[in-house]
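Take a look at this single chain in structure tokens; it is the form predicted on its own.
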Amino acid sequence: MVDIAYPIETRTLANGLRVVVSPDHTVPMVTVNLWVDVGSRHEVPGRTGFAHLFEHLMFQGSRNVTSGEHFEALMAEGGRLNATTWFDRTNYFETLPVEAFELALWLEADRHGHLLDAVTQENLDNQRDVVKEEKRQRYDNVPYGNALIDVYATLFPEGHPYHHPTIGSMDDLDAATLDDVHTFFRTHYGPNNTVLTVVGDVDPPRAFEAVERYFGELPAITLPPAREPQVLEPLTEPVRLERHSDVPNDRLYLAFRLPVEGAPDFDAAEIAVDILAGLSTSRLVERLVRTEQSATGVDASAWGFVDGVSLGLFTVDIAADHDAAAVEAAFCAELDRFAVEGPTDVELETAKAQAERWWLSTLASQEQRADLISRYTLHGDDPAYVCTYLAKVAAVTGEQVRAAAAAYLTAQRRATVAYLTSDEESDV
């Protein structure tokens, strides 16, 4: 196992902003990465899509920055930047020459502290239209575009934080008033609800001083009362949704409830998912694609969430002239066999080696390293997780993998979303 020892220093400002600095002097670049503890799971019925909407609004100007200037100013310095929204967070990031480090901090502080000066009715209406167009392009007008929305709604019950997607409801966005949107920002966007990570060619004392100078004046917000996690146990019997539409081929999405990321058996469940279908040598790839040739592709991954449950997702593309139900039956048989037998020594070693390769490859990117540090600081208060993850994976035993598969990944515990090419539609 590779020994990882990135230098990491932390500080919390008086207003609650958690700051992590990891110096890396290999290239004269710096990454500024912010994770705000607000995602679609923090939304309430009738107010979905707000977290993602703010990912867009944050580039439309703030107190001292005009619309689009955030992009223009940093790209003029040779920077690259973007933002993403997910169930558990919203993320803003930029990588740029170290000479522009303080410009990035100033721009981020202005929008994180003073965005609402620029959130007018005109900007809100404009960005609502942008989100609608994004939904049309990414979801409504592409094959299988709404499949993940169906997966979430089928696996997680109505009212659960992961039941609805980050894109949200267009009806909810249409109904949102300017006051609703301002209230959402004031509720969630504050320094005490944010992690700021700096990775790159800057020494910690300078980085901390600069962050203090630009962010220290921002007032803490009153956070909503913490609520208990919405824990979901694995399904006790299969559930199913079928969609019949104009898709290139039949495709199955098979989803499972996993433990939350950080739970003792999440790592074992993630390894089980990889051994079953996440690697080119996986059991389901070998059986369905190479041997039986009933599928043209099989893939899988475990998505770690923090609010009571995670997601294990398998995707199977059915080969022409093969029956989706028969392929699903073979898939289920392989799952149940694995839950009894567990992995071979070679399978376990291969999965761990792949995890190590992926982790080291990810950490080699300054941007990705900053993102992981922010993630595990926000969700686990563990900025050094990037240095200890591989040791955790190496400690997982074959019996733990088998037990996790038996607990979470049997046929009886599956939610199937089937996108089929035939005419009829059923919802069972």
Second form
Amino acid sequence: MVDIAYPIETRTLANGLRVVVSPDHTVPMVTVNLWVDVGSRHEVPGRTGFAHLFEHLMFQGSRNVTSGEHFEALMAEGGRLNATTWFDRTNYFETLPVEAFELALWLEADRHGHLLDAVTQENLDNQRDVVKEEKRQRYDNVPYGNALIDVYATLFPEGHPYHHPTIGSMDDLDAATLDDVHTFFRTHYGPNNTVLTVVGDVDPPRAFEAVERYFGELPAITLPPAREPQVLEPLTEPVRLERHSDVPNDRLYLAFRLPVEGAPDFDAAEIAVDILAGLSTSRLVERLVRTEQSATGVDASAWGFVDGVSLGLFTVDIAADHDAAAVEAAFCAELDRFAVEGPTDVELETAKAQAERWWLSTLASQEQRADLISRYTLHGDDPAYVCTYLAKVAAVTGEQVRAAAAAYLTAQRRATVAYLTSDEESDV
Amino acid sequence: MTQPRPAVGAPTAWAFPQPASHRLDTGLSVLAYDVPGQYVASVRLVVPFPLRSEPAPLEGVAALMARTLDEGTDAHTSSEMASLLERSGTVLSAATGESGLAVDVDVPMPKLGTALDLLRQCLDEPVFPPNEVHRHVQSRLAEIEQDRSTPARRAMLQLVRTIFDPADRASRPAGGSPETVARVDSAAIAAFHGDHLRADGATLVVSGALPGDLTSVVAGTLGGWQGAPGRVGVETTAPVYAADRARIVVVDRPGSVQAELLVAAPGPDRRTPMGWAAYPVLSFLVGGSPSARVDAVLREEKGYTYGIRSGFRPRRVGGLFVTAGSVRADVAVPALELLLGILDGARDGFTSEETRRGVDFVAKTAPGRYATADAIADEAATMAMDGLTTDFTTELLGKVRALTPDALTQAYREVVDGSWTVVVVGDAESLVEGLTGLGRGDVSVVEA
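Based on the form predicted on its own presented above, generate the structure block for the form predicted together with the partner chain.
Time for the whole complex; same chain goes first.
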């Protein structure tokens, strides 16, 4: 195993902002990455998609910054930047020459502290339109575009935080008001609900001092009382949804409830997912793609979440002239066999070797390293997780993988979303 | 905010990393980029050959060769090879373009030798088992169907079909069409492999925190690969653009909730006498961000789109200037009219303020864009495929910093003369009348 050691220092400001600094002097650049503990899982009924729409408004100006200036000012200094919204968080990030480090902090502090001074109905309406085009482009106008939305709704019950997608619904986007923007900002955007990570060509004392200078004056907010996680046990009976539409080939999405990230058996479940279908030597690839050639592709990954459940997702593209139901039966048989047999030594070694390369490749860039540090600081309070993850993976045993597969990844525990070509007979 | 807005100082000097280079007896050039702190080796092998040397009835054979190189050798079955690669932490992929084959290998540095030896076996001893070839043919056919049904990809297929002369290889998909792909078998791939893959003229890039004995690791592994004797020519033929390319083609996708717009013109290559330096800056200023000229109007003012991007895409000779993105279906015609107006209007020139912003973006982002072993290897491989080295990249950054508003304007005018190839993927019935009314050339409709 490659021994990795990234230096990491942490500090919490008086207002609750958690700051992590990891110096890296290999190039004269710095990454500033913020994770705010708000995502689509915090949305209220009738306002799905709001966390993401709000994220767009963070680029439309704040107290001392005009609309669009955040992007423009940082790019003109050699910054590459963006923001994304997910179930469990919203992140904001830029990588730029170290000389522009304080400008980035100033711009971030202005919008994270003083957004509402600049929000207008015009900006809200404009970005609502932009987000609706994003939804049309990514979901509504492409084959299988709404499949993941179907997966969430099929696997997670109505009312659960992961039942609805981050993009939301058109009706809910239409319903969003300026009042919602104000309430959302006051409820979720505050230093004590945020992690700020700095990775790059800056020494920790200077970085802490600069973050303090720009963020120290932001007041803490009153956070809503923490609620219990909405724990979901694995399904006990299979559930399924079939869509008949104009797709190029039949595709199956097979989804499973996994334990939350950070739970003792999450890593074992993730390895089980890889051995079943995440690698080119995986069992399902070997059988369905190489041997039977009943599928043109099989893929899988484990998506770690924080609120009571995670997602294990498999996709199977059915080969022309093959029957989706038969392929699904073979899929189920392989899962149930694995839950009894567990992995071979070679399978376990292979999965760990691939996990190592994937993790090291991910950490290779300052941007992604900063994002992972923010992630594991916000969720798990473990900034050094980037350095310890591989040792945890190395320690997982074959029996732990088998046990996780038996607990979470059997045929009986699956939710199937089938996208079938429209000329087939419907059996629903 | 009580703190004043901080000033930004001049950036620290930086240059693209210099490789150590040597050439093996076999003719393979080796470029080694030592990048401290990068635990994963990024390996790229570039084997130049003109894609137009594929037999016409078998177009796609090069792509299928690339995809089946690791599907079994004299010594190992397909599954065994996959296991050898994955157990060592290696990931290997290969693809072809107009100028040749590119193989990507990533592996944790301690296993570099193992990965390079497996790569040697894939290059030197592949057997292209008929059963695996059959599988990849089926996959490629399925992929073609996916391309056909995905608006952005369908638009690109229609663009090359429209802007290049139908007799030119560039007018057809690099990976082949259904009829030609279906003809490809193991024997055809083996023949193509035998004729085209050789070390002489190829380039190996290795990037990362390199071991001290890299030269001997390479010699002891890939050094054993010679390939077929002789040399293969490289791509130097200019593509022929279609005489009737200035027109609008609608790809009918009834009921689409968006229209995919694609606007293009013939563009420069990296050797253009105008100097390539202006073009990355122009890409940024015209369509490279939400505040670039296109999205400042179509996204931030009108809300018609999630984003439209412009870019100059160089080929070995010639190239394309492409602007693409999707807009709400019911505003497709006014959106296209605005877009063409912005693209044409940029012929009037760029201000010094814009020039400064564009130059600073391209020049100052470079240290970050090329910070990882992966990005350095990609750039070196791109240059090698184009018959250049990363000296080009280094010199380019100097030339970018020296650009003036005049130079940008001249470079843009060299490409943009107001005649455009336009592809619109969307609901033809609701589009054709409005598109015809724009007076931007003949409007024809094709099936998706």
